[in-house]
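Just one chain follows, in the form predicted alone, and it is written as structure tokens.
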Amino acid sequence: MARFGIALLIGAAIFAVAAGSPAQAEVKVGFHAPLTGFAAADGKSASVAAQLAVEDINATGGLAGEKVVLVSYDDQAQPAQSIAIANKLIAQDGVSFAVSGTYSEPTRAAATVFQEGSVPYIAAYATHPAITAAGPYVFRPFKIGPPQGAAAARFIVEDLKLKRVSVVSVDNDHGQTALSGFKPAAEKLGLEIVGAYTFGMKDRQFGPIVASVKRDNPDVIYVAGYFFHGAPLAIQLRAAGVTAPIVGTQGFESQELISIAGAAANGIYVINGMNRDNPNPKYKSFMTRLTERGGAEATGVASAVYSAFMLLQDAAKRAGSIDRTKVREALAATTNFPHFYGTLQAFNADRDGQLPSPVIMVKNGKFVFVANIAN
């Protein structure tokens, strides 16, 4: 009986210690990306980057000492899906913060929901200016579409020294916002637009556009679209004998561009493409793990998503809290944050990040760094 009583006392003591040792507090962070549909390649890279970021955040103290639990959904790059997801993340999952790993239209749709819920929301790489217009809880540590378009015009004139351009653009937020910056910059710089053509998101056959561009006989072709447009367009242009260099928007930046286009991809420039020669040891480590996890197809997307999560951790550390209002204020006060695209100097009044625009190009079947275009 004595031994039995001792065993009971030991068991009770162990239980008391266990019960008195609280588990680490947790904070939920929502995330959405296009894991299926036309943008699945970007979505996979974004999702892997989000997982790596959360692992690194939890390995270095979490968000202000609290462990991050990632709550992630597939938005299929569809606005209706992202609205439903945003509502679910807030009302059902109870997230404190959220990050977008998707395109402009679904990000713009979700931004209003997160703003109404006073949930700080970071758009990792979506470029439409109206996203942050949703309100003060929405941030974008990335260069928006119009300045990217203006940077393209400057690169064509100042670096490539070319004077006549044909413009080809997808008829969605990404394409049209890039053009809204490109066209006035081209006019100011004396870059002549000799033809302008638009195509739909689902288009892959560009016969009429190719014929028109060939008649234009431009020095250069500016294309505002995605890799799944740029690859077939490049193949068709080269097959038609059009040899003018192609300058694409950030949507071109995917290994799929090279895989699909093959030799036709060589010489394509990408504005606001990720510099894979970044010497930052943290970036090199990230890239190694991203490749091991199968997420390296869209390096730029992945880098932007990872940096967005790191920015959230940085803001929570500066706020000393996971209080949403305090973290929002810390985000707004960000200066000189080490984003993988370059130093995020600050957020402007619209909460858009002030960063350089890296230019990369395809050379011998690989993306190589060309230049940085300053703000």
Partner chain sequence: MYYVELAVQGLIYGSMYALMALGLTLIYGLLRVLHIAHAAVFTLGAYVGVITANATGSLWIAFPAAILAAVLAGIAIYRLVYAPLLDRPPLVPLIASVGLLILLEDLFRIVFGNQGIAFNENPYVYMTVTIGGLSIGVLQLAMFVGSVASLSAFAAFVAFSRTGAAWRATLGNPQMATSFGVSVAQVRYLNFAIGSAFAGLAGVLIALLNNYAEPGMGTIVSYKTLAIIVLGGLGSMRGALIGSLLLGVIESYGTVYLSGGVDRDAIAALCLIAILMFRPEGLAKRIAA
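Heads up, when I say rigid core I mean the largest set of C-alphas that superpose within 1.5 Å between the two forms. Numbering follows the first chain given and starts at 1. Please read these numbers as outputs of a predicted model, since none were measured by experiment. First, how it differs from the form predicted in complex with the partner chain.
In the core-superposed comparison between these two forms, residue 206 has its Cα shifted by at least 2 Å.
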Second form
Amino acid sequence: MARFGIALLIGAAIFAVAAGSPAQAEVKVGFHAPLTGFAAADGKSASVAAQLAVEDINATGGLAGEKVVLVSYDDQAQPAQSIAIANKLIAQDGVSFAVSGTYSEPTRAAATVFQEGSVPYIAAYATHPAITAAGPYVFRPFKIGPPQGAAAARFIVEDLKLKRVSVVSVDNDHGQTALSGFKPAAEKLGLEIVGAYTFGMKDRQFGPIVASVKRDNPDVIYVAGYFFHGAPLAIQLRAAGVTAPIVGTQGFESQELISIAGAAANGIYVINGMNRDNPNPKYKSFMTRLTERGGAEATGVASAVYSAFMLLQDAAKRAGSIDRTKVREALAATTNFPHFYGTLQAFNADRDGQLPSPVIMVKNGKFVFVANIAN
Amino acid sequence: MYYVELAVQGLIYGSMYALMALGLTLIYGLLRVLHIAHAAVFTLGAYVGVITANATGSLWIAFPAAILAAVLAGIAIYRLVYAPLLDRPPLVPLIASVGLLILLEDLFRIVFGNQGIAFNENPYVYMTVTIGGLSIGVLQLAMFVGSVASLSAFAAFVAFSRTGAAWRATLGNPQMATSFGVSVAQVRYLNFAIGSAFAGLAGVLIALLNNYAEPGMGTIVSYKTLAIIVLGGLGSMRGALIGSLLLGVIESYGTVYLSGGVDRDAIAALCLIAILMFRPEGLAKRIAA
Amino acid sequence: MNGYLVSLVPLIGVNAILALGLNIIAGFCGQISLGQAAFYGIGAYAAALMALAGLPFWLTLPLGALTAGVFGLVVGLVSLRVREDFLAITTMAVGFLFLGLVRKSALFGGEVGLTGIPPSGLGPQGYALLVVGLVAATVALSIYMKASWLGFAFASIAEDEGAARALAVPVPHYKLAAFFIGSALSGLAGAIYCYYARFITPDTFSFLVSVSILAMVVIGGIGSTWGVLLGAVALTLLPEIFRFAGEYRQFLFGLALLMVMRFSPAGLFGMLSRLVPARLGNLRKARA
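Please give the other form, namely the form predicted in complex with the partner chain, since only the form predicted alone has been shown so far.
Let's see the whole complex now, leading with the same chain.
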């Protein structure tokens, strides 16, 4: 009797599964972000944004009519882990598409695997120039490092109208790629670099650099680093009596910049910072839900990840199917996509998105929009 | 003037190294353990300092609280981790120490959040004093004076007090000291307590200077202070002090003049290798030997 | 085997060869190195530069290993001057110096690293097989070496350097040999990693990597070839196994390191091999 009961249960379960599945086909989308380790703050925001994006995609017709199932892993921002994850996503989970919510190195390492598996892969916010060089299946709807640096030089010359700059950069790919775009642009625009200094990822005390900048007496200071460098550096510069404005890179964009630097944060510009005054109603609703779910620590990262998923949905819609080759072609043919950072005009030959660089600044303890540096 | 300023900045940061290196030297001198997890005690001091200051609004409470927390943590680490491993080969406590550092850093991250905690109010970061034409931050001055004062007080304690004498004897020859009625176990606890107190003090001072505490703030400091105590000649306090200040100054100039060749973190490595090639025993020989 | 498991093989292999290489230096010859990531990096960068210059895969692999071995010899010379804890910290410094130089050098791609490394041409399955073969060869080399005269000389140095000298063991030669072989193996691992990731940056060869290599050796059971192999496999898979732990992953990793050292300092292999004799001991005690 008991055995019959079990058989009945199994039969019912099989029936339920069989009856449930044809209602809507499913498509798996892979995702990886650094949920633990040093980059966990960005990973958390990225992962919440990915979940919100998938919910929104499923509420608005899915990917070309198919329901999206998100498969998400922690990569600790390490390339060796992201390679294993990329293989797992392709071979074990059978994802059709993937989005990177992680840093440059793990993204670049995974990109090769996705390219070889012919899985369209969208890097949401990694800025390493070589990521899309992995091949035609890899896209980046985000501004890469060197043009961000060039945009900073243009902002200083054209908007701030300043002439002498001290350059301070962190010794990692974020700092050095930004610098590699800043230097030639500065030269072209007649912006004089009066001093250039570098510091390590873990440095928080910048005594010698502050002393040097003070001696340089520049009009403006360009800092290619992160908020945890920018905040203490701003405090130390102001304490030493240096009043020149500070222009920071994308890595400055965090509420923590303001909570650590306090009054010294006021007046700091951030190039390629997320425009929080974005009038797009979708953005407002996204931000509300992001905050509710505790993902607002890294707003810029979250916005870029959400936009990357929306871009995927947009491409699938235009392709009219979830065929990977067709979606890849649709991605490549993207024009005027409403990315939260601004209108993505198109992808260039390297499949890097052509976007404006929004500039934001800290005013009375809040990030406000300043200008868009056109592409 | 600029060059003097660089040197002064180097001495100030070097005095933080000195606080950390002295603790490591004390612990190494007696136990022969390379106590990498000292960095976690430093970080704990910083966190307790920030949290207490934010809760009470007073640095006069924050400093003792942070130092007390560091002392308790140091004693607990000795009691629970190192004491049972002392008769093992030195690699065993070393790996245990690394494990402990990874564990504690992540614990700070889990408990206090990924991005650290900032002081609610810290007016001192903007205050400066002018000494001989040089403008120095009040906190920087406090760091330097605090280090010099506590290290001098410690030196006086070792030189003139009864406990200090027992301490010196134990460091020189534990067996002999035991036969004269010194409790080696007590001296070991004392070493951890004092070393950790210095780390706690350094932690709060750095937190004040940075205006916040964060989970990974100790990692590079621990590597550099390990390099310093070797550079100074393992177990030598004088060597550690000289090494700390010297590294501070060299890094300060190096930040400006060497940045095209090596990064700042490699400067300590370069100094260490260069000095050991000429003096395999480090800058100073062990005083107690 | 599916593609995921196949892709884990080179990763495990890299760590196994790194750990076995360090085991020759630290386990057999008793010289502590906290800077193996530097030789790992030298092998990877050498292989990458040669591959980018157009050298074929079967040539870059041994040449990468050889380059790392030569640099290992240089550090071996240091070990003739400084001992024990001094050596541990000096090798740690070597690691930081390597990173500092690579970060600033245009030849090595600086912070951006080297990309566009061509595939090995063996395909994922073939590559995994090759790595398994190389690991097996490394294990065989380790076992042979330990049993050979070389192994006895190493052990005598590890035991008591002065006594070894007194017995007319040419200590410097053997130390240099240990550093050369161990570092060449690290370099081989680097070359394997280079073709696995096909993209290398300085951060891949950080101090934490040196520490985790040492952790594999010590947790597995220093000096024991099979133990070290076990340690390498376990520690490579640990982060994968700890995936369920989510936010607490790193925390558990630290805890595992601490607990093994605290309660079974002879490592996992020591723990396994103790289980049987311990039971015998209990029997004997009961009889007495």
